[in-house]
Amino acid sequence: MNPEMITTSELRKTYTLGGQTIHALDGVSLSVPEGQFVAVIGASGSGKSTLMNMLGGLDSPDSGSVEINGQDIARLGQRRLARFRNETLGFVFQSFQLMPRQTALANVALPLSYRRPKPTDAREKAAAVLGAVGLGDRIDNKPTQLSGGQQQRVAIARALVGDPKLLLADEPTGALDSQTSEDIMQLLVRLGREGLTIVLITHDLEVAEYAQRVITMRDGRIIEDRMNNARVAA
């Protein structure tokens, strides 16, 4: 059995709008070996985009405490955990986030720029990455040169660049037609045998089917976690 990549331990997180309060995580158990590519799945409402707030160190629980490769995030001052994000974390999102007047290039070599010492190398992983996601010929394109699909392989470059131990991916294909997307996934299941961590948060049972394990959650909890046999075996 690999070692555990996220451990979450009683997660809970409470909003209060317009005078209702609504428990977004209501005690969330959760514990995810190396290696194993998750979807999460749940209509708007049931929590799945604000568990994968905490598992990035984007929000904070209310109580609970989220460990992410044996660090408690928890614990880590705003500078160490940008930090660890930085170095640990890769996020893939629904709208892309490229910065629109640079070339692809630019975009997946940022989150390099960002470490310190600099690596002298950026521009060459950068390229290198893009070549392992199709878009080798791409590089020097902007993102309005690009389809919807390509521009989120230029965002999972972005986020593979800096060799995460684990990708988050938050409704990566929903901005995309149906081909496009089974071409999305079909490379988030190659990453995901090639060994890296994925929990993928997804509305869409057809996509959650392309993950090894599918956690589904309703009203802030989880309501069903079974392993996809089928995907397994593939």
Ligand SMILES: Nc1ncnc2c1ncn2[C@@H]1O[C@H](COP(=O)(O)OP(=O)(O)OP(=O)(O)O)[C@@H](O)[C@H]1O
Contents of the next structure:
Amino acid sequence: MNPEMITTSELRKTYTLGGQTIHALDGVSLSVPEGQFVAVIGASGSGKSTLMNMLGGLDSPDSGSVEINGQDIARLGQRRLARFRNETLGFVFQSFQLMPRQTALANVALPLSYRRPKPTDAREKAAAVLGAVGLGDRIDNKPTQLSGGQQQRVAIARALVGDPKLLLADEPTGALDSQTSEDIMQLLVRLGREGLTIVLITHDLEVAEYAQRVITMRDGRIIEDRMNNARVAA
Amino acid sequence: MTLLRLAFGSLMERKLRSLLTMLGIIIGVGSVFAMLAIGNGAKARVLDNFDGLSARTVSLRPQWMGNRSSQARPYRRFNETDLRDLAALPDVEFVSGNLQREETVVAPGTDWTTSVVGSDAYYLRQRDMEMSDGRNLMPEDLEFGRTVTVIGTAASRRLFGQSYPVGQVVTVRKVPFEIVGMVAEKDGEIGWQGDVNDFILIPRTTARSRLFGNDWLVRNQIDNIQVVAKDQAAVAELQRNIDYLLRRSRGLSAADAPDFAARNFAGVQQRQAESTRIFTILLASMGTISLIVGGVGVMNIMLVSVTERTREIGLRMSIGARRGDILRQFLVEAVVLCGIGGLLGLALGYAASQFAERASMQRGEALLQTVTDVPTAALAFGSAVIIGVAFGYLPARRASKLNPVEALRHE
Ligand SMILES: Nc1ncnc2c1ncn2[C@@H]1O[C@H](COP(=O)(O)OP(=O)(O)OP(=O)(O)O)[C@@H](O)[C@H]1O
Ligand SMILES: [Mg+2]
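Show the same protein again, this time as the form predicted together with the ligand rather than the form predicted alone.
All chains and molecules follow, beginning with the one already shown.
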């Protein structure tokens, strides 16, 4: 058995909106071993994004702990947390979040500009990763000159450029048609096979079927956690 | 370096907006630069004029009193007694009294109309002039009313060309004068009276007895007197003493209007400097106000920019930007904005100060002199950079404090 990449215990987060208390996370304990491809599904408002933000150190829990790659990230200071995100994590968002006026290459190279010490081969690395996601011939295009699927590939390349240990993807196919979604999922599956730990958030059961393990959430709790035998075998 | 490129890029994306934002900074830096240039120019000129004896000199001349009909004499001349009394005042280094007329001076074969100055040995010293050949006037020349003269270079050239004047004789109103000395050329200044080197100097007593005649109302009259103080700090006190002395000798009370004028050249210069200072203060306040208005404009546009780019900020945080990185990014952007404005402002300020200098030209001399040098430019440019930091800090700080989750969700 591989060592754990993610360990959370009793994660809680509540929001009060207009006098009403919402338990966005209501005691989530979860562990994910290194190299696993996990999908988290659930209805809208079930707390999926909140969970992902906790895992990425973008948000902090009211109680409970998050350990990623052996580090208790709730205890990291602002600067160490930034470094952790830069070196250990890769984020992929539903809305791509690309810099509209910069080329694909510049977008992909962006995380390396925050790495200390600054790598000297950032552009070469970015070009290589763009090649790996199948966009070797579009490196000088701006996001507006690319299709949705291509833009999401650029975003994935950006998440991969810093050699992360964990890829966090929040509805990466949410804005794409089914054919393009399939291409993106194939890409993620390939990355999973290459040893990357992936947490994929989706509300699409079909998409979740690409993962090795499927976790279902409702009202801030995990209500089901099953292995996807077809994928584990593959 | 990357930060600079980033800042430039983001400003170029919004050229017109950036330019409009810079306007206040441009005008501000422009006026600060013009202010400094004009202020420095005035200071340089004041220093120019203050280093000579003129700053220590009190010039006395009679003042025409047109409306004092009862006393029959419209004004009263100075005389040798006044001169002696003035010389005895405390803190006086020396006094010089003179009479001066335009006369035709005749040399063998030619003549030339020049200024004939009847004065004493101190005349040259008071004017900061030195002898080049022969001797200066001596007390004995005045005592015995000798017909000797000391000649200025311009007058000498007119009368003797290139030949050596000392030892030659010139005639004024049929009175022959022996040239005993020549004054060294004083360069540069062609004053309102013409060339300062165009004169001949003779003993005051000789001028009265042989040339200009003696006033039969005021014996031993003197047209004007220069009183030179030992140092500049004593000038104000000396001026009071002179006023007191002359009023007493003329039987004037402190309330009477004086029939003499005592002027200190430094005072005139100071008044001139004063008016320059007012102009400078005007420019300074204009510059400061423009810089502040410009700064507020920069702050405003940076706040707008932070709001517009909230998602970008969230994304940068998610890929590992520290809060300090975000702060620096926006601060550099504000500073670059102000810096470009500052450069344009320098160009504007330079043009404006050149224009002011040209426009204030009178008889070949600029009333508003400007000194434009690198330190001045650096100071004006520096003020823009400081404005950038000061007014860019708040928006940059706000950007760096954004919550990444909310920033990423921002529409
Ligand atoms: N900043 C916030 N303030 C108040 N309530 C919040 C905030 N963020 C999330 N919530 C609430 O927490 C709950 C969980 O939200 P979350 O975004 O995790 O849901 P989700 O599962 O990602 O939903 P979706 O599939 O629509 O993205 C929701 O009820 C949401 O309204
Ligand atoms: Mg969500």
